[in-house]
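Below, in structure tokens: the form predicted on its own, a single chain.
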Amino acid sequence: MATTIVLLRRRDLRLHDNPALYYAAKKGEVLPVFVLDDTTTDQQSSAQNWWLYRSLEQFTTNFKAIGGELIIRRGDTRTIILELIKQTSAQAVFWNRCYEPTVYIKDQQLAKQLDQMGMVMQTFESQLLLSPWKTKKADGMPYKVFTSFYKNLQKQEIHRPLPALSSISMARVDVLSLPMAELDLLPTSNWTKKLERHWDVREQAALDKLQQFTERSLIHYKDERDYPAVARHSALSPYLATGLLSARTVYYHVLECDIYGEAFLRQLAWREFSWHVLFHFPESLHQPLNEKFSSFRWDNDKTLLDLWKKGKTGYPLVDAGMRELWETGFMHNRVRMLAASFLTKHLLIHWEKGADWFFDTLVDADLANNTMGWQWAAGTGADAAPYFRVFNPVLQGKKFDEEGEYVKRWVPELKLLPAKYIHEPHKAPENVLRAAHITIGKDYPAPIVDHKAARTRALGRYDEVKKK
């Protein structure tokens, strides 16, 4: 009699390099169940919920093509798995590990109970190149400095990706499955409608994008990735964050590109480092890793926060990024750093408020990467940018978007402005503004803060922390 294996599915909705799915299919008859567990969500993301819905659609189709049928449930994972075991007399439970703090804790509790029941239970690494506990310092302690972490990671053996599953034997049992609509993943507003124009949420689309990136852009990535108008970035992050694309698949595909891939692989390693830090320091979701910032005085002006969200700060590169985010669910990484620095240092708004907005609106919302990125920008985290490094949004614009191509795309009211003034429209002569059909304060805002004054104020707050 074949072993019946309950296969717990979450965001790993792909056929390629999917260890839990692959080994369950090899070892028995499988009962795959996707569980949307509202009790294990550390943060909510409207954009990711939309992406998850589309992922489920495409996976259900792909899975049927190889003989599978996905059971869909909503509720407490532990309760659902135990009910299925009782209902089907399953002998084993497999799943790919998730490292979001709340999910991981509950999974550990489930694993302990399954072990006490005498169940066969196996968990697998699917999300990362290596599990977060694999890379440690010589004394067994986790890393807080990326460079040291990266050097260690480069010495580790990273398993090659598994082949895509081509067939599966389903457990012959009759169990309830919910219609996808009952997951309530799609928002009631029309905000996510526009995301459909920018993203192809399919596993094959992810693999195609990887191929296109390595063929067309990887050779230019190191030198041109910081220029948003050039668009040399991979745009793979949403597929990695949601599990449509395997990190190991990306790693080995890029590795074959020899020297051209090193700069990109370093960014992939930063993703590993982010999860390493979050796994070992889960408190970093809400607390600064640099404890001296616990007493930092934030202003948290709601009006300024709303202007930042809407891309109406009067600093064109910041505004372009925030509007790109609202339109596409994505923002170029260089612009993300600037937008985050501007919020935390120019406006003195707590990094968590920015992190929450990014997480809600980014299709590549990744709990560890998002938290690490915001703590880095705010100067409060592991291996963070020094707090006294305050990006000048005008100079950043002139350096990384010299002709204003990116700005003009996302801030179209400035499209007729000469490049000389594109990053400082408020300084353009009246006749130039008139020719560009711009009235400052009406068609485009004046800067909501003065850079020099904001920098001085931020450094003053930092001095307070240093003295303490």
The other form holds:
Amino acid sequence: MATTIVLLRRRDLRLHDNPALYYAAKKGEVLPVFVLDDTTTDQQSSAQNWWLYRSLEQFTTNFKAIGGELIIRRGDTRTIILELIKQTSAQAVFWNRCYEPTVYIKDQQLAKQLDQMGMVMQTFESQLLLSPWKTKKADGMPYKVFTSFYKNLQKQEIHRPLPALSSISMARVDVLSLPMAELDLLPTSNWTKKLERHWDVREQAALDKLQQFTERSLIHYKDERDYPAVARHSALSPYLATGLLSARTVYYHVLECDIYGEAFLRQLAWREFSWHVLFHFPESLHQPLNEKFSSFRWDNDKTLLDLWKKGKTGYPLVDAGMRELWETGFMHNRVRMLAASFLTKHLLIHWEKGADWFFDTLVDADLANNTMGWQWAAGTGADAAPYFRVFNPVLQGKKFDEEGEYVKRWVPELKLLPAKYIHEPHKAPENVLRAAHITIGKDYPAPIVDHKAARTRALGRYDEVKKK
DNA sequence: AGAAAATTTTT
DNA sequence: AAAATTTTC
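Could I have the structure of this protein in the form predicted in complex with the DNA, to go alongside the form predicted on its own above?
What follows is the whole complex; the chain from before opens it.
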């Protein structure tokens, strides 16, 4: 009799380079079960829940084509897995590892219990290029500095991606599977309708995008990735975040495409670094990695936070970014850094509030990248931008969106304003504003804080903790 | 992976 | 006087 293997699925809804799926299919008859575990969710992401719903839909179809059928369940992972083992007399459990701190801990407890029961249990790396413990400093400690982490990573052997699975033999058992609607992944509001227009949530779309990115943009990536109006970014992050695309597949595809892709692979390495740091310092989810900042005095003004969320700060590049996020579930990385710097430094709002908003609205919501990114921007991280680096939203605009193309795309009320004034509309002469059909304070807000004053104030707050 | 101010160099 | 470079926060 063939071995029955329970295959626990989470954010790995793909057929290519999927080790747990690949080896389970090779070794026995498989019972693949997708578990939505409400008990271990660190943070909820509305945008990503929508993405996950679509991922499940497409995977179910792809999986059927190779003879598979996905069981869908919701609840406590351990309870569900143990119940399935009992029902099916399965002898083995396989899964691809997840590294969200609470998920990882619960997975380990499950692993221990399965081991005690005498079950065959195997876990695999599928999310990262290298598991978080594979990179260590000479003294055995985890890294806190990106560049040295990156050097280590470059020296290591990274697994080649596995081929896409082409057939699977299912365990012939009859177990309960929920209809997808019962996962409550789609929000009650119709906000996500907008997202449908911008994203193609299919495994094949991810692979096609990767191909297109390397063909069209990779060669320009190093020089042009910082210009949000020029779409040179890969836009692969949501596919990576939910596991529709394998990082190893991306890595080897870029390495083997005859274009020098170091600048891009470096960004992929930041993702590795984020998960490395989160894995070894899980408290960084809520605590500043640089302890000095635990006593930092934040203002946390609710009104200002709301204006920031709505993209009504009076700084066009910040507002454009916040509106791109609301419309598409995505924001260009250069603008993410600016918006984050603005919230934490100009508005003195705790980075966690910003992180929560980003996480909820980003289709690429990634717990480690998001947390690391916000701590970096706030200057509270270990390898962060020094706190005194305060982005000037006007200068950032002039530098990275000189013609205001990006601003005009997302802040249409400024469409008629000449490029000269696009990053500081309130400074445009009366007649220019009139010609552009803009009344400051009515059609577009005046800056909610003065840059110079806010900068000085932020540096003052920094001085308070610096002394300690 | 900043910005502003101070200083030096070039017109 | 303006531009380029260095220093400081």
